[in-house]
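Shown next as C-alpha cells: one chain only, the form predicted alone.
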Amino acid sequence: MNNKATININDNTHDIDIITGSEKEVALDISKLRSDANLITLDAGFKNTGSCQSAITFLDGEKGILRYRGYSIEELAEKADFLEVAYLLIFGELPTQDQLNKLSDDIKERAIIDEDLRIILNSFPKSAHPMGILSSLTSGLVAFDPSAVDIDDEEDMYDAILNLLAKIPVLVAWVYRRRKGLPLEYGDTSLGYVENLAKMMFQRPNKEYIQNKTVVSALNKLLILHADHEQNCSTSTVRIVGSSHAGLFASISAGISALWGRLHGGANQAVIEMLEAIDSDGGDTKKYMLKAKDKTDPFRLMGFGHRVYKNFDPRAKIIKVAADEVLKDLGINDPILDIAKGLEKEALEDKYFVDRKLYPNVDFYSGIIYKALDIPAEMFTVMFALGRLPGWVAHWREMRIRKEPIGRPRQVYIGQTHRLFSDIKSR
C-alpha cells in the first residue's frame, strides 16, 4: 500500500502520511497540513478525527469488538477479577499472582482518607448530585498529595496511580452511604478489591455483613466492561487535560466531570428515569414501543442501541447474563424492573428494532442492575466512574510517557469581519 496520499488544492499538491496500526485501521496524518498548506479540516465533535496513536484499547462498532491490551472484553470478563484488569489496561500486561498480590497490598495501605476530606464531604448539602461530589472530592484529593508526579519516574508514578486506585473506592462508598443517611465505612484489609466496595457500600450497622457472591460478580464484570472504552468524550477529556500537564488527579476529576453528561456516563441514569416515567404513565411497554418508533414523537428510548457499535454492544451480551442472574438471586419484585424485562423482550422481537440493530446496551442492563441492588439512580455514573477509573489512568500514563504535545483544536471562524469601534452614545 502507498505510504503517501495526495490531495489537490488551488493547483497545489500536497502529500499526506498514512498511518496504519496493529488491527489495520488507516489514518490520514494531518499534523503538518497547516504549517505545509495553511489549511485545517472540519470535523464537528471529532467523530473521524483521530487525536492519538494508543496501544491500550482497540473496539471495532461495525464488527461488535471490544479488546484490552488485545484481550477480548469476553474472556476478561469471563476468567479475569477488576483489580487484574486495571493492571492490565495501566501497565500494559495482565500480572502474575506476585505483581497482583503487590498491587491488592500497595492499594490497603493506601486506602485512608484524610479526615478533613471527610468535613468537605459533609459540607455538601445532601440534594447535591453525586456526581459533583465526587468530582470535587478527587481534586481535593490534590490539596493532600500536592506534589506534582513525575513521569520519568516509576515508583512516583506508581505511587500516584496507586493513591488513586485506592482512595476513589473509598470515597464512592461514602458519597453512596451519605446519600443513604448510612455512617461512613473503610471496609475491611481482609477482602478483596471488588468484595470490599461491596461491603463498604451495603453494610448496615445494626446487621452482620454477608458477602454476596452473585452481586460480587455483578460488580465485577459491570467494572470490568465500563473500564475503558478507547478515545470517548471523558477518556479525551482527561488526556486533553493532563497534556497541559495537569497533574492526575485534576485530569481524572475532570474526566469524572465529562463522564456525567446524560449522552455519556448518565445514560444508565437516564434509562431508569425512563422506566419510571412508562411506569407512572400506567406501564404500557408497547404504547412506548410504537412512541420510539414514531419519528414526530419526543419520546426516546433510552438504553436501546449505541453511538459506536452499529450492531451489537459486545458488553450488554455479557451484562444481560448477570443482569438475570442477580434479579433471580435476590428475588426482586418491582415494578420498574417489570417494566425494563417487557421493554428487552419487544425490542428483541420486534422487525423495526431488530432491522435497525436497535437492541439493549451496556446502559440498559447497568441500570437494571444497580436499581436491583438498591442504588440511587443519582449513583449510577459514579459506580461508572470507579469502573472506568483504570482506563483514564491508563491513558494519561500513556500520553504523559509519550510526551503528546497540549492538545489545541483549531476552529473555522464564522462570526464578523473586522469592524470599527463604535462610542456607546451613537449605538
Given for the second form:
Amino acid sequence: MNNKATININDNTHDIDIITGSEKEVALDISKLRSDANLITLDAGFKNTGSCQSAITFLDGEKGILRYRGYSIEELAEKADFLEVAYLLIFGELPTQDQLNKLSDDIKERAIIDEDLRIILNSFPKSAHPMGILSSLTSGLVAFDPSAVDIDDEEDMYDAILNLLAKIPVLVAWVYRRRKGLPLEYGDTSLGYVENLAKMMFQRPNKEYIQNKTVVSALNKLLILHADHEQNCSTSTVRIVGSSHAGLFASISAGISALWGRLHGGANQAVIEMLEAIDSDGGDTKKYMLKAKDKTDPFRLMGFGHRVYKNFDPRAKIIKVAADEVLKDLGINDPILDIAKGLEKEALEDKYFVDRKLYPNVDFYSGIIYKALDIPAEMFTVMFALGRLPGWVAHWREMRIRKEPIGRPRQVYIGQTHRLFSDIKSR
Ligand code: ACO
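Structure of the form predicted in complex with acetyl coenzyme *A, given the form predicted alone:
Up next: the whole complex, starting with the chain shown before.
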C-alpha cells in the first residue's frame, strides 16, 4: 500500500504519511499538517482520532474481537488469573511462574496503608459517593509517599506500580466496608489477589470467612474483562494527565474520576437502577420493551447496545455464563434478577433489537453479579475501577516510556473577534 496520501487545499498539495498498525489499521498522520498547511483537524469527542500508537490492547467492534497483548479475551478469562493478566498488560508478556510469585509476594509486602489514611476516609460523610472517595484516597496516597517516580529507573517504576496494585484493593474493600458499617480490615497474605479481595470485602467480624469458589471465579473474570479497553475516556484521561509528568497516583486518580460518569463506568449502576424502577412499577417487562422501542419515549434498555461492539460484546458472552453460575450457586431469588432475565429473553427474540443488533453488553451482566454479591449499586463503578487499574497503569507506563509529548489538543475558535474594552459604567 502507498505510504503517503495527498490532500489538495486551495490548489496546494500536501503529503500526509500513512501509518499502518500491526492489525492493518490505517491512519493518516496529520501531525505536520499545521506546520505545513496551517490546518488543524476537527473531531469532537475524538471519535475518529488516534491519540497514540499503542501495543497493549486490540479491539475490533465489528467482529467482536478483544485482545490484550495479542491474547484473546476468551482465553484469558478462562485460563488466566487477574494478576497474570495485570502483569501481561503492564509488562507485555505473560509472567513465568517465578515472575508471578515475585509479583504476588511484592504486592503482599506493600498491601499496607498508612493508618492516617483511615482518618481521611472516616472524615467523608457516609453518604459520599464511593468513586469520589476512591479518587480522593488515591490522590491522598501520594502525600504519604511523595517521592517522584524516575521513569528511567525500572525499579522505581516497578515499585510505584506495585504499590498501586497492592493498596487500591485495600482501599476498595475499606470504601465498601465503611458504607456497610463494617470494621476496616487488612488482607490475608496467605491468599491470592482475588481471594484476598473477596475476604477483605465480605468477611464478617463475628463469623469465620469461607471462600466461595464460584464467587472468586466470577470476580476474577469480571476484573479480567474490565482490565483494559484501549483509548476509552478514563484511559485517555490517565494518559493525558500523565503526559504533563504528573505522577502515577495522580494520573490514576484522574482516571477514576473519568470512570465515575454514567456514560462510562456508571452504566452498570444504571442497569440495576432501571431494573429496580421496573420492579417498583409492577415488574411489567413487556411495558418497558414497548417504551424502549417507542421513538417518542427517551427510555432505553440500559445494558443493551454498545458504541463499539456492533455485533456482540465478547465480554458479555463470557460474563453471562459467570452470572448464571453465581445466581445458581448462591441460590439467589431476587425479583430484580428475574426482571433482568425476562428482559434479556424478550429482547433477544424481539425484531427491533435483533434488527439493530442490540445485545446485552458487559454492564448488563456485571451489575447482576455485583447485585447478587450484595454489593451496593454505587460500588459497582469502584469494582470496575479496580479491574481497569492494570490497563490504566499499562497505558501510563507506555506513554512515559515512549516519551510522548504533553497532550494538548487544538480548537476552532468560534467566539467574539477583537473588540474594545468597555468601561463598567457604560455596559
Ligand atoms: N434501547 C433501545 N433502543 C436502542 C438502545 C437501547 N439500549 N440502544 C440503541 N438503540 C437503538 C437506537 O434508538 C437506534 O435506533 P434507530 O436506528 O431506529 O434510530 C439504534 O438502536 C442504534 O442506536 P445508536 O444510538 O445509534 O447506537 P450508539 O452506538 O450511538 O449507542 C449506546 C450505543 C450509547 C451504548 C446505546 O446502545 C445505549 O444507550 N445503550 C444503553 C446504555 C448502556 O448500556 N451503556 C453502556 C455501554 S457499555 C460500556 O460503556 C462499558
